[in-house]
Amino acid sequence: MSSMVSNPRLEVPTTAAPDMARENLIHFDAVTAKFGQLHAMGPTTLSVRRGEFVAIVGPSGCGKSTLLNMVAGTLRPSSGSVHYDGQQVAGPNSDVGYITQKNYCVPWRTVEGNVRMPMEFRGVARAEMDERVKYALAQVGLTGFERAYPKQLSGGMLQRVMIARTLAYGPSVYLMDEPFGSLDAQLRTRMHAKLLEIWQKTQATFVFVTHDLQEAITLADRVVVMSRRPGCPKLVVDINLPRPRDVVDIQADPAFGAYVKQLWHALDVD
């Protein structure tokens, strides 16, 4: 099995408390992003913690998936700079997995086929892609389902095959820009479960973009608010909550609310 599974790259943390300790793995630095006339964004300087689940909020249009972009290399900053593991991102980022809500399954190839292209593209050897296919699909409960072609399979089914393709080939930061916004309800709490469980399996960094505040206090370490056009940070908050964490019995918790009402506050008064 390779080394996402057999060796975590961090223990499970037992609270939501951030370790200051930790290093930064991804920095922004005074970024900001201007498309022709319009300025977009920043300047932007924000920090994030190998390890880290950071969940980022705010109004359409301020930038958040333009930061999940620069930490791809997809987009470079119009000033400013990102810095992932210690150098500059000056291109595509290959340690990074990006899943969106946009469904990516190619049509023609199955569900394993589909769990296989990234490693395909990498070269890896067949029988390691065997097993880390396999692993992959029994993590998100899509083992039974190989065969099975996209058109064949429900929304929540096809984001959990982009999902476990991302998680086959085991990148070490996982760039999440809204990926249930389509799901219903319940299958939304079930998908909140079931990424607690990579991120505490794997111990990759996450960084988790919503317009869902209860989504973003259930899942992350810490939220951070941006502010409208040009968006920048305008809050940082650590959620304070003690993992792991059970997705429905966590908004019990007083201090659930507490950190909504902070959140809505700080969106609302833009």
Second form
Amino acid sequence: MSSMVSNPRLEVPTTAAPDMARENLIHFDAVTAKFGQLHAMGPTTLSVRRGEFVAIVGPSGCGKSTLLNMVAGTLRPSSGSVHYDGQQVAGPNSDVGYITQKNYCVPWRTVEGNVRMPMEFRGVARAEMDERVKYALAQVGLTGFERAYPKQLSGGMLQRVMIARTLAYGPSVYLMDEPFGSLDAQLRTRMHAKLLEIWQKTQATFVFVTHDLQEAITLADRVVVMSRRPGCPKLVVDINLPRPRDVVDIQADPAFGAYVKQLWHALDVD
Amino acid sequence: MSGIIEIRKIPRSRWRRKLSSERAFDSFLQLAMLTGTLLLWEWLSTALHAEFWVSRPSSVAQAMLVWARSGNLASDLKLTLTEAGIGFLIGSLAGAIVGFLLGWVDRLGRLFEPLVLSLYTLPKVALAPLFVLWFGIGPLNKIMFSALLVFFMVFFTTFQGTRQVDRDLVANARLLGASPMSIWFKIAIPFAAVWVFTGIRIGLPYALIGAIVGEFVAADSGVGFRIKEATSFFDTSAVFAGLIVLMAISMVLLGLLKLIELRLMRWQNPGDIITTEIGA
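In place of the form predicted alone, the structure of the form predicted together with its partner chain is requested.
Following is the full complex, with the preceding chain placed first.
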């Protein structure tokens, strides 16, 4: 699904070369983040290709979420620049879907109403909206819960509502910040399978922040290991495991174990 | 993957039945207490020869009947309710709008905070004589005074509530593509609505207070005027009749409001929690 609206809040293309922009959807160019005295991140240079599934792992406070916020345009880099689709990010980027541990359901709307909301913001036609809501809820296994209110749902279900909501409006990029951190192991595995399915169907780009190495390897094409604060990429590993992946079987793959070991050591040394 | 997650509703009918039988018993108890109080009142006021001070239920009922027969009850009720009703509408509308604006726009809130706080502590009843000066002794005076009291109640709760609008939720909506208009109408106002309703519920009795105080100060009819008139004739029974009428009005209005609130705010109490059970 491609983006439905052109994004007026992005500035005119500046420095990024056109051919590079075509391949790289997101490009961080020597970005740093400082919060007052705290030097949280950088300098970080990193590119995410169109349609790629990138996982970012690292210790707490190394600026993983900061990177996502910069793509979403809710945080400006202290120095350096972030390019999205060849254009410098200068304000809220509504071409992204942002999913965190916190659920942003509004309590006065039903599940259906919540999934509908971003499409209302974007002026999607009613008939198409209904269709997309139905499809998205079916994708996350929430058919039958259309009329339930958020207060009635468990944490795992709310998280699925958030995913359905994002899926329904179809952003080009899914920014996910430890989205399954509060779910139990079984549900989390199920969500992994669902997520890979969605990734394959939508061909969207996924940037997935986690501190769970297994989760990162299971899902991603590429895992970026961040160093301790001030965080910057210290190791980037291509995960050459076959696709489509079975989220359970893949863990038995010897190569999987080798990746875990490699990443673990990279995390461990500092 | 789909179909693995089963839905199960907690069976609650049994304790719900128990709850409802308990409720029925409570209602019976309340009725019994009311009857007991009335009987005690009747008996004590006769036994202690205190009828002049506290009247007794049978005399109050009689006074009520006289009031109704004279045709004054209907016209007094109509007048007082009209004054309180219009005042209530003006006050809650103005309170909700001003409260929302000052709560939502941080700068406005900061700017007006000292004024707001100083008005908060002012006993509003002290303004009643001034209102006679401004708006005369007709219904307009009572309407404005009602509106003033209700305004403050609705204003303060809305102001506090709107300030608590989850800013993360707003930032998220912006990311989802919401225009400033959408954020107002789809996030901020629904969020504040709960508080507006709380304010309205607290403010409703004040509409009546405003009308009654207004009638105490200067009037020639209305329930408040009738109570004052009866007091000056030392007619305690008629005073109590007036009080009971006021009480009845309040109860009816609150019930009405509760009904509207339940309708509009269904999401706050949507029913059973749905649990998911993960099957094998």
